[in-house]
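Just the one chain here, the form predicted on its own, laid out as structure tokens.
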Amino acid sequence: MTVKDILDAIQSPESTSADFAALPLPESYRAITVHKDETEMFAGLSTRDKDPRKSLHLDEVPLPELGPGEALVAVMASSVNYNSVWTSIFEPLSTFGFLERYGRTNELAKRHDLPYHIIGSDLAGVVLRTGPGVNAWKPGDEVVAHCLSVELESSDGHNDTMLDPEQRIWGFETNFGGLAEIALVKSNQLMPKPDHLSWEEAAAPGLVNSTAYRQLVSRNGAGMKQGDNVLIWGASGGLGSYATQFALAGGANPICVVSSPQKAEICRSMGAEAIIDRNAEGYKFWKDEQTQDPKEWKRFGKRIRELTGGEDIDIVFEHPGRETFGASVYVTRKGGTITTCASTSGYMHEYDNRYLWMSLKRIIGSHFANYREAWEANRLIAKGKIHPTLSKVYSLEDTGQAAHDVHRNVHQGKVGVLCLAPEEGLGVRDHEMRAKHLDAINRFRNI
């Protein structure tokens, strides 16, 4: 039995659930990995000089054992997220520490503690097998997966699954991720694949779309409402492109910060009008490595007011971190909110606390999304309210190059990876709905 037989079954319109259940599973499959014995390979290099093309490997790996409440999924397509970059350059620390800790929690979790880590936190594909206790999904179901892996044995996670003490990000803090021909997930990670999207389009939104939804829309995040002025850093990027869409769809006013005229044009094509090209306008929030420049914060705030008719920012959608955080706190209105979900320019944030405490502003930490938020975000994709921001698609063999491009920020939106899918454009089931939204679906492709 080979993965080609699985692909043939997926591509045949005659295949039934029983056919998939009867398919013998292969003993091994191809997957993108990092190796435990290479975690020091970039020692002494700056972050920028660490090259994912050297650390990411395409390996043949054995099929993992299927446990209770789990599913094996044939992965048609996946995508590269920033956590894939972090894993590939072993920053801020090696992910093998996550796998070792997880492996100590229970007998079944020992499967994850291996000398290789199969990465990837997105997928679109077809269920092959389900473990004991799985009733909502069956072999042959077309699915996407969100990346929240939790045990739900503690009461802490039952109001908000992100608060579970055993909460992990699948494919980053667990093994058997989505950048592979087959993936192992908890069955409650699965959601219906949007019918009007191809495999690679359906795989692209997962992590970033859900992250942006919680951070900006959910009551666990900023609770955005109609009329809010929302400052969005990196507004055409993987996260920001979804935040921009949520702001526009929710009646808010996005103020999009970008780094080039090309990225500004992408924001305009989404419907945004207030755009700041930070490179063209020359904002330098730091005088040197240790010293920020409040004059630049004020210049930035003045520019924002020019675009909002004199109003300040209600919500800041933060993810660059160190480089921008001081400015973000400063430009937020009295009583406003700064939500932060990452620190791609550095984790040690500095800001003038007087502008926070005396103006009653709030900083909210936000990380991925709980089960319900992930479902709500996926539902908006399925209804054509929010669209994938896929700009380019790579083969599984070229995942290292895809991660390199994300690391160097030379991409727009999201970059996809074909896993079992032999070509782009497959998997569309609702052509009528697709035709209605085709321009929006291809928006990032046409730049």
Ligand SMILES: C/C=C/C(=O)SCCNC(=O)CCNC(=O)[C@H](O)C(C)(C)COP(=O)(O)OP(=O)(O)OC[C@H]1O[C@@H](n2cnc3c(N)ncnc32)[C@H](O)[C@@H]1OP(=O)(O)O
Contents of the next structure:
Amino acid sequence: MTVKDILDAIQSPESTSADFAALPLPESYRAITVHKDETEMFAGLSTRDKDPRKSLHLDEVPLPELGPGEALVAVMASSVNYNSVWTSIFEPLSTFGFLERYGRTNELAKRHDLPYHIIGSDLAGVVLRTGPGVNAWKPGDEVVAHCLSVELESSDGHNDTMLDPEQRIWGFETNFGGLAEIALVKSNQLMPKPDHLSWEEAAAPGLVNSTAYRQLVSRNGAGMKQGDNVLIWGASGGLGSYATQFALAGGANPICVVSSPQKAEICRSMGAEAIIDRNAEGYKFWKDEQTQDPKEWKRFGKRIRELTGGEDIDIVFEHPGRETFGASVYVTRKGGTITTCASTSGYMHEYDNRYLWMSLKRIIGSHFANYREAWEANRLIAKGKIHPTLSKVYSLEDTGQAAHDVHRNVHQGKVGVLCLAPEEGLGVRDHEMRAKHLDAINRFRNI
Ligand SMILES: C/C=C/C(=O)SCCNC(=O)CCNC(=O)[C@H](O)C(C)(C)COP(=O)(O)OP(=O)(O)OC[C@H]1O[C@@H](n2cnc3c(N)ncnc32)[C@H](O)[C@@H]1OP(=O)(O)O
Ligand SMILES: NC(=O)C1=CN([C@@H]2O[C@H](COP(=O)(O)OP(=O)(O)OC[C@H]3O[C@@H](n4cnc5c(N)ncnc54)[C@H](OP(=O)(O)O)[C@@H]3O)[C@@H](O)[C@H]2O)C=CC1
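Since the one above is the form predicted on its own, can you give the form predicted together with the named molecule too?
Whole complex next, starting from this chain.
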């Protein structure tokens, strides 16, 4: 039995759930990995010069044992997230530390502590097997998976599953991720695949869409409301392309920051009107490595006032971190919110706290999304209210190049990866609905 037989079953319209359940599973499959004995390979290099093409490998790996509450999924397509870039450059930490720590928690979790890490935190595919205790899903179901892995044995996470003390991001802090032909997930990560999308389109939004939903829309994040001025950094990037859609769909006013005329045009085509090209306008928030320039914060704030008719920002959608955080706090209005989920340019932030406390602003930390938020975010994709922002699709072999593009910020929106899917465009079940949204679905393609 090989993965080819699985693909044949997926591509045959006659295949039933019983056929999938009867398919013998292969002993091994192909997966994108980093290797534990290579974690020092980039020692001494600057972040920019660490090259994912050197650290990401395409390996044949053994199929992991299936445990209670889990599912093995045949992965048709996945996507590149920035967390895979972090794993591939071993920053800010090697992810093998996460696997070791997980492995120490219980007998079954030991499976994750291996000398290789199969990465990837998105997938669209077909359920192959479910473990004991799984009733909601069966072999043959077409699914996407969100990346929240929790144990739920502590009451801390019972209101908001992100607060579980054993909260992990699948394919980053656990093994057996989605950049592979087969993945192992907890069955509670599974959600229905949106019928009007191809495999690679369905695999693109998951992680970033759910994160943007919690960070911007959910009451656990900024709780955005109609009319809010929302400053969105990287508005045509992974997170930002969904934040921009949420702002527009929710009646808010996105102020989109981008770094090229092409990216500005993408935001305009999504429906945004207030756009700042940070490159063209030459903001330099730091005079040198240690010193910020408040005059530049003010110049940025003036530009925002020009675009809003004199108003300041209700919500900043933050993720660049060190480079922008001082400016983000400054331009927020009295009582406004800065919500942050990352620090791409550096995690030791500096801002002038007088502008925070005197103007009663709040900083909210946000990370991925709880089970319910991930489900609600996927529902919006399935209903055609929010659309994938897939620009380019790579083969599994070329994942290193795909991650390199994201690391160097030469991509747009999201970058997809075909795993078992032999070509793009497969897996669409609802052609009528797709036709209604075709322009929006293709907005980011091949630009
Ligand atoms: C969905 C996608 C998301 C993304 O893309 S996010 C971006 C990518 N992700 C990242 O860059 C994050 C990577 N993660 C990290 O950098 C680290 O993950 C953290 C810095 C978040 C945490 O580091 P750690 O070393 O794991 O954490 P500690 O909690 O400091 O644990 C070390 C020891 O310190 C103890 N400790 C924790 N809090 C306290 C306290 N308040 N007082 C005293 N001790 C404390 C712990 O218990 C433990 O101890 P013991 O080593 O003995 O187990
Ligand atoms: N905590 C969580 O749950 C999550 C965290 N993340 C983290 O968020 C970050 C962004 O992820 P994602 O959106 O997918 O990545 P992308 O690279 O797709 O998009 C980020 C965009 O931010 C802008 N940007 C990058 N650096 C700077 C800078 N120094 N100053 C201003 N703008 C900058 C760029 O846009 P432009 O050049 O056009 O301005 C870039 O396109 C990563 O660090 C990632 O790990 C992501 C998802 C979930």
